[in-house]
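One chain comes next, on its own, written as structure tokens: the form predicted alone.
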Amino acid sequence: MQKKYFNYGKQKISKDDVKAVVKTLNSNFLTSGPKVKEFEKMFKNFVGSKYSVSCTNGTSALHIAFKAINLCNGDNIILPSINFIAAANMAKNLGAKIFLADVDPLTGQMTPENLLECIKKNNVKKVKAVCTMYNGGLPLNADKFFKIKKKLKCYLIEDACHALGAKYSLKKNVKVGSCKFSDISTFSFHPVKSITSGEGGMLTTNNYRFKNFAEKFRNHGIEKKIEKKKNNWSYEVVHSGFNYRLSDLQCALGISQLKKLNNFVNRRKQISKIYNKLFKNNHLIIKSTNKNHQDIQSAWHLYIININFKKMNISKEKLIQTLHSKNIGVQVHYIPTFFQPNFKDLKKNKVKFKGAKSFFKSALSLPIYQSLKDQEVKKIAKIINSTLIRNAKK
């Protein structure tokens, strides 16, 4: 019998789920239908948003982001230089200069000090927009950056894909997605994020001029006025657009996974608390210097630990690979931007990226989902263990 792989993360599609999508192909819509309006109003109901707007995946919602702010060839933008490639892509094929902040070499997170010392290095003038990035679902310092953005007088885009259901203040129940701190927040719903819908996007924003402009670009920039009792037929291309609706089949299914996301972050917080207890007593994980987050609720995307590969014998490739021989699909989250061939002229950067490099060479994202059982759990703990001190310098 084939022994069970452990991926880094994974759905847990339920029976009630299946219903769901079921009911749905047997209605009247499988395309945009009612389903979607339902998931939409749903959503920004749940992060407190006052606007939502589904697409196609957390890429689509950046790029109709980007677009709603007018983010044009030559603007400056600011990214943390950990992270998915989507924004920078995106970015790039919006012909926009992209500046590269450092990250927190634990956390893998744009600071506050990364962002400015970014502007002061490159000198740059006038900061079009920044997008922040909640590397493994913690939202830190939404509120600081908040207030630069506001001093800069650009737009703040938070690439929140990593944060569904994490909060920013538990103490007063503010939810990554509010837009509280922000002017667009963009969502994933990939199957290893906090709910799926198969594929699928959203985001969620305060300003009427950005929700409007979004329903209209994920449907080939196309307007209609719709009149009762009458036969709407007539419509005006206004944008150039793209096809980027979400389909009622994938709506059907988010809504019942939205239905249970405070129960999946619950699981993914004990799994959490699990791997802290027993990895506390490991002198080759480094343990994390961040504090003062009491009042900050993560999402639990990733588990990330942080390896002091000094103290091994082992490189971290070939961790990896001892650890997928032993059925532990751990991943990298990220490569830095500016190692991709594609980003290579980003070298040019005035930042050293001495916190990236650093992250980049410790970080291992362990398998954190739903469905995992504790003793899944512990046993994934316990091969990581006994792998890291039988390969450690003596």
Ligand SMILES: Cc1ncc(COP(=O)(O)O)c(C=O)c1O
Contents of the next structure:
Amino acid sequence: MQKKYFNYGKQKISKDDVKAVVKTLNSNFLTSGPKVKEFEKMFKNFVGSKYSVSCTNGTSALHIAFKAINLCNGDNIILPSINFIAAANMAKNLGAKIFLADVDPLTGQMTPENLLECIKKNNVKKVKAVCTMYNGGLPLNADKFFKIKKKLKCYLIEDACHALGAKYSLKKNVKVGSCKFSDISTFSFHPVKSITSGEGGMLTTNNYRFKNFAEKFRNHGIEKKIEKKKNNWSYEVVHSGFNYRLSDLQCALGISQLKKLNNFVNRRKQISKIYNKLFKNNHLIIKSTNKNHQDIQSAWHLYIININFKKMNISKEKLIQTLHSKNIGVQVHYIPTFFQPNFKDLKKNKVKFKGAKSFFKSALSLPIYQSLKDQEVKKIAKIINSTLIRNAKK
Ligand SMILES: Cc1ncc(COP(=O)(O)O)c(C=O)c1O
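For comparison with the form predicted alone, produce the structure of the form predicted in complex with the named molecule.
Every component of the complex follows; first up is the chain already shown.
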């Protein structure tokens, strides 16, 4: 029998998910129907925002968000240098001028200090927008970024694709997506994320203008005036939008999954705890950033370890290959944006990117997903510990 391969992330689909999708398949609406509205309502109630607008994926959510704030040719936007490429691609497609900020070498997240350094060193006169990203799912520094946004009078978008289910404050039960500290938050329902709809995305906001724009932009820029309801064949195209609609089939799956989100997050937390315990005495792991933070709750999207390769006889590339050969699908989140050929001009940014380079050298994402069993987590940790120790400098 073929050995089980442990990818770094994976969906958990149960019978009730399948039932929900099949029920919708047999209904009158496969798209633009009641499940879309139900999913959006449930989502905004869950995160605690005023509005939520579904769309095809996390990338289109970012595209819509950037268009909603009217990010245009030549506008300055600041992004973390460790990031999934979607935000940079969308900003570049709109002709915006991208400035990359350095990140913390252990979390891979841009800090408020990194953001201010980026503005100062690049002498950015007018910042149109900052887009943060909670790498791994831990929403650090949201309140501090909000203070900077107010001072700079710019927009703050949270690419919260890793952080569905996370809380800025456990005591006050303030969830990521509530937009307490941002103008817009964006989410992805790709299978490796907190919940899945196959492919899918959502943006949340407390601003009616952004919500209104988003609903039109994801549907070709079409506006249906309420007073024309009797005459409902009529519509007006008010701007050049896209077809970014999420179908009822996908929303049915999203609804079914959202009901289980708290359980999913708790399971991920349990897995992190097991890893933390088993890696505690491994001197080759610099420091786990996966520990509990006092009043912040992570979505535990990734379990990242930072390895001290100075103490190792093996390169990171070789280690990844070795672990893959042992059926452990580790990943790197992410290659710094300035190393990508499409963004090589951003290396000219005045920031040195010491943190991003160090994070990229040391960080490895281990398998974490809700259906991983305790015994499997222990087995993975054992293989990682023994592989690291075997390849340590004497
Ligand atoms: C941080 C981040 N932003 C954006 C995206 C894009 O989401 P999607 O794949 O749904 O387009 C992802 C997905 O991998 C992500 O991790």
